[in-house]
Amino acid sequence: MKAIVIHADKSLHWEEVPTPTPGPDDVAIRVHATAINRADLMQRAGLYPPPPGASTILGLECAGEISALGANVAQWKVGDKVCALLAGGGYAETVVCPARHVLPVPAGFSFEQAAALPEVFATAFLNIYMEAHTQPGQKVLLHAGASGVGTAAIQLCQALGNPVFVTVGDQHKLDTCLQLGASAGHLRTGGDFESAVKAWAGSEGVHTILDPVGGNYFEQNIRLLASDGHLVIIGLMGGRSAPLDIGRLLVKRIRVVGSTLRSRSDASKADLIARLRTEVWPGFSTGRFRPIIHARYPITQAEQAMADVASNGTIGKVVMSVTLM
């Protein structure tokens, strides 16, 4: 098969590599589309190695058709149209993953649309509702609200009764977030977000903050949280360290959670996928949820596609179609 290979100079090439075979609890998927995540950019740069035992090929999600089954797999059949959460390997013609990490392509969705779903809806649901235990009516602050995770999170929060405030990079991104259901937002070019969020949230503060920025947002985040609030940090785009007022954590019983999806156990991911299938996936067939796709590229233009994501100008996902040779 062919896959994207990272050369020593960090350039990307569509080359022949060995075809993986499924283990007893796995499926093989003939990939029709995949999508770019910031973790892919970090891995390419040598900053985010795959977990032990995972494919070294880029790609944390895909959509396609099941092409082979492990001996223990009974819930899928060859030819099923699926999308999947991956620990790696999505930038290829074939990928192998645990059968319990696979979801059906929603009715009426293209493979490109389905490839834009698993990573971002899993990340948003996991961190807002499983890690932060957000309840209906509680307010949520989303940083990078126009990102893939942000646009998925806005839709989930709107459906589940959680008012959302977003921080974004420009007015077009803010307008998009408001159209998706965000209540209000703040442009990063307008300076610190703290006063704007306080004016929106009122004296009660926000219960949940989903933050891919880290360091230079940390102090403002802590001051904005309500009692028993949760700050879930999923990235470090703003640095790895920040001052911490431990007293504020104690007085308000605040929880700071560091969270990554890729490195979780197969069992943990399987539990998450099962909840997504029950609680989120029906919303795609009813139109309640939808993928937000900024651009589509062929897999042979992976360099350009990743540059698009790195530019920070995208809204939602960048997906790549895989042409089978």
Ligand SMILES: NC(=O)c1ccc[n+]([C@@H]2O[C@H](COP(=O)([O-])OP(=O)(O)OC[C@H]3O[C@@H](n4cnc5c(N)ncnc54)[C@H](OP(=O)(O)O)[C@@H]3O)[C@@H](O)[C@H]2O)c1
Second form
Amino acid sequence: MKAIVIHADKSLHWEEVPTPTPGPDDVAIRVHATAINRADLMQRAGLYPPPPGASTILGLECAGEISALGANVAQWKVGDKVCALLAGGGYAETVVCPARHVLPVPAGFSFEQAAALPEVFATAFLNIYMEAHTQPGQKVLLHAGASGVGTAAIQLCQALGNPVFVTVGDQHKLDTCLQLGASAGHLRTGGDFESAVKAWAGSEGVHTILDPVGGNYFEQNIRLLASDGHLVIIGLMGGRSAPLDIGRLLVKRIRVVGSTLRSRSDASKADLIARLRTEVWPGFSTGRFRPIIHARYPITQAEQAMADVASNGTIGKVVMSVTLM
Ligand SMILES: NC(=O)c1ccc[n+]([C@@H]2O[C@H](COP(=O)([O-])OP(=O)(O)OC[C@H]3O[C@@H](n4cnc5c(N)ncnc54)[C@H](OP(=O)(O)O)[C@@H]3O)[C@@H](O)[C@H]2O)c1
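If the structure you just shared is the form predicted alone, then what does the corresponding form predicted in complex with the ligand look like?
Now the complete complex, all chains and molecules, led by this one.
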């Protein structure tokens, strides 16, 4: 099969590699589309190695058709149209993953649309609702609101009754977030977000913050949290260290959670996928939730597709087609 291979100079090439075969609890998927995640940029740069045992090929999600089944797999059949959360390997013609990490392509969705769903809806649902235990009515602050994760998170919060404040990089992104259901927002290029969020949330503060920025947002985040609030840190785009006023944690009973999806156990990911299937996936058929796709590229243009994501100009996902080769 062919896959994207990273050469020593970090350039990307669509080349022949060995085809993976499924283990007893796995499926093989003939990939028709995959999507780019920030983690792919870091892995390509040598800063984010795949977890032990995972494919070294880039790609954390895909959509396609099941092409082979492990001996223990009964819930899927060859030819089923699926999308999947992957620990790696999505930038390829065939990928292997545990059968329990696979979801059906929602009715009427193209493979490109389906490839834009698993990673961002899993990340948003996991962190806002399973890690932070956000309850209906509680306010949520989303940083990078127009990102892939952010645009999924806004939709989930809108549907589940959680008012959302976003921080974003420009006015067009803010307008898009407001159209998706955010209540208010702030341009990060216009200075600190703290006073704007305080004006929106009032003296109580926000219950949940989903933060891919880390270091340089940490102190403001802590000051904005309500009592019993949760700060879930999912990325370090703004650095990995910050001063901590332990007193504020204590007095407000704040929980700071570090969360990565990729390195979780297969069983933990399977639990998450099962919840997505029952609690989120039906919303794609009814139109409650939708994929937000900024751009589509053929996988042979992976360089340009990744540069698009790295530019910080994208809204939602950048997907790559694998079938048009
Ligand atoms: N821990 C996990 O399990 C997990 C899973 C998935 C994603 N993530 C993380 O979540 C984040 C979003 O992922 P994604 O794939 O949805 O990203 P994305 O669509 O590429 O969007 C990222 C956005 O972040 C903003 N940004 C970039 N640098 C920033 C900085 N220094 N400070 C503040 N904002 C900055 C930019 O938007 P603006 O200019 O509009 O602010 C950029 O467009 C990434 O950090 C990613 O690594 C973590």
